[in-house]
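Only one chain is given next, in structure tokens, and it is the form predicted on its own.
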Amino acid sequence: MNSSRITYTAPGKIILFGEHAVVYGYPALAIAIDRRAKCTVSSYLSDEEDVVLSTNLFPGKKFLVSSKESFPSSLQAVLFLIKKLTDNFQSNISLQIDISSSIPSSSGLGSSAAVSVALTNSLSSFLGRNYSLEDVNKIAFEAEKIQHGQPSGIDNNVSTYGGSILYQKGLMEQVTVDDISGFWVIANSMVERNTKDIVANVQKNYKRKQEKTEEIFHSIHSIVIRGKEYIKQNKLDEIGELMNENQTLLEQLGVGHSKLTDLLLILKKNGSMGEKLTGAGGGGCVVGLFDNIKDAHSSMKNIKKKGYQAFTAKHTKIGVTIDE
């Protein structure tokens, strides 16, 4: 054990292009954003059991690691990681694990993956286990399977490595981007949805209309490849156009929602260069691209007036990192 207290943070993400198609072996392009999950592991001499706190999700509550039944469904992956990482760990101390996040949960921004990556790094480091980033990424992916059933793996990759990532069939390519100069307005529809259920519904449609669905996936593939080059060149107008194309295709897959449509229209009316849902859809978040912060803030205010949540974000190159 290296310290009596250690903290790591990991970023959330937006999928810029390629949702759903990525599950079927096509590439997707995602970028890390400057909203992060934080995990602090500390110890104390006590006969009490190891506990988990989630200050912003479950304020005032403690969850006992020894009692699976006490953990809500949203923290089952957390419990899995703790048990996996503390296997064969013998000590007279008790562990306290504090989790917080500025990434809205169940909204397509990779909140669960960011928590898993931050927790894996903080707990393994606390226990003196020198895991590589590759190790952290693989372990966090195991937790994502518990949380989401059949995840693509893109969320844990972005949270681990940061920056911009092209992901396909378990292979990750770091896309070298000097900077994406635009500002993202991320608007939360406040409609919670289960990623596992949305993915399953797309799979049902795929089995019924395989040829049509494959055509949609091929079109999304083309968008991803072009989008990769545009973000490398910081071509905001072209990125915005591709976002709109991708949104049309996602709606054809049946993952839209009336609240998302409302948000997309607000973004468009307020000068967004492009707007689309991000993540599984069926609720969750949409993103709009702006070339100046003034318009981004104006759009965000108008979204909030309609009763939704919204915030601005920037692309970040920083993946999981220790919080000094």
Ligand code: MEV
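If you superpose the two forms and keep the largest set of C-alpha atoms that fall within 1.5 Å, you have the rigid core. Residue numbers count along the first chain shown, from 1. These numbers come from a predicted model, not from an experiment. First, how it differs from the form predicted together with (R)-mevalonate.
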Second form
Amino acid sequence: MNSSRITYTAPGKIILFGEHAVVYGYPALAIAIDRRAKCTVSSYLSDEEDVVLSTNLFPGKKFLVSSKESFPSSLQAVLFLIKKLTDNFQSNISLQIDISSSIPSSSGLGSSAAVSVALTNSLSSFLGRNYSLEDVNKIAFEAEKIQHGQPSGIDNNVSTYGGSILYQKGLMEQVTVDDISGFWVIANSMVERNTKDIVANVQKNYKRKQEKTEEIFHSIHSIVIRGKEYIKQNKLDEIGELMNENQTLLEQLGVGHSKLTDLLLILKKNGSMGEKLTGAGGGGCVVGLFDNIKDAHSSMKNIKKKGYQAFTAKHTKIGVTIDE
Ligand code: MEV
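Alongside the form predicted on its own that was just displayed, please also present the structure of the form predicted together with (R)-mevalonate.
Next comes the full complex, and the chain you just saw is listed first.
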């Protein structure tokens, strides 16, 4: 063990274009945002070796990894990672793992991937394993499969590497941008849903209406290709238009929700340049693009007045990183 305490943080994300289609091998574009998951690993002397886990998902509760008590389903991926990474590790020291995240969970912002990436990096570093980013990304993807069934892998990639990424079939390309000058307002419908179930529903529809669904995916593909160029050139108006186009197609895939429609309307009335759901849909979050922080803030306030949660976010280039 290298150190008595180590902390890593990793970002959440928004998918700008291409969610769902990406599960079928089409490309998608995602950007990392300045909301992060944080994981601290420390040690303490103890007669019994164990790992104690605390997370702000369950405030005030401590989970003993060795206990027979079953872990909640939302922590199965975390449990998997802890067991995998501490396998063969023997000492008379117990580990304490503290996870906290400012990324709302179950809402399409990649919170589980960010937790997995931060946990993998902090725990492996603490145990003296010198993992590359590629290793961290791969291991976090294994955890994502436990959490989400058949994820595309986009969430763990953007959380590991940060920035803007184009992702397709396991391959990721950093889309080089100086900066995206826009501000994002992220509004949470607070309709909790499970990515696994929504992805399974789309698959059911795909099997029933393959030709139509493929057509939708092709249109989404074209949006992603155009979107990539607009992102590089920081063309906010065009990015906004494409977000609206993508939203229409997502509704045709059946992943809309009345609360999301409500939120999209509020964003539009408050001057957003484009707005769409982000992530799996069926609930979760929508995102609106603004060219100035003042409008973004007033839109956020108006959304909150209607009883929803909302916050502003900026693009970040910083993927998983040590917190010193
Ligand atoms: C993930 O945030 C969104 C989906 O495209 C699923 C995936 O890519 O794994 C719906």
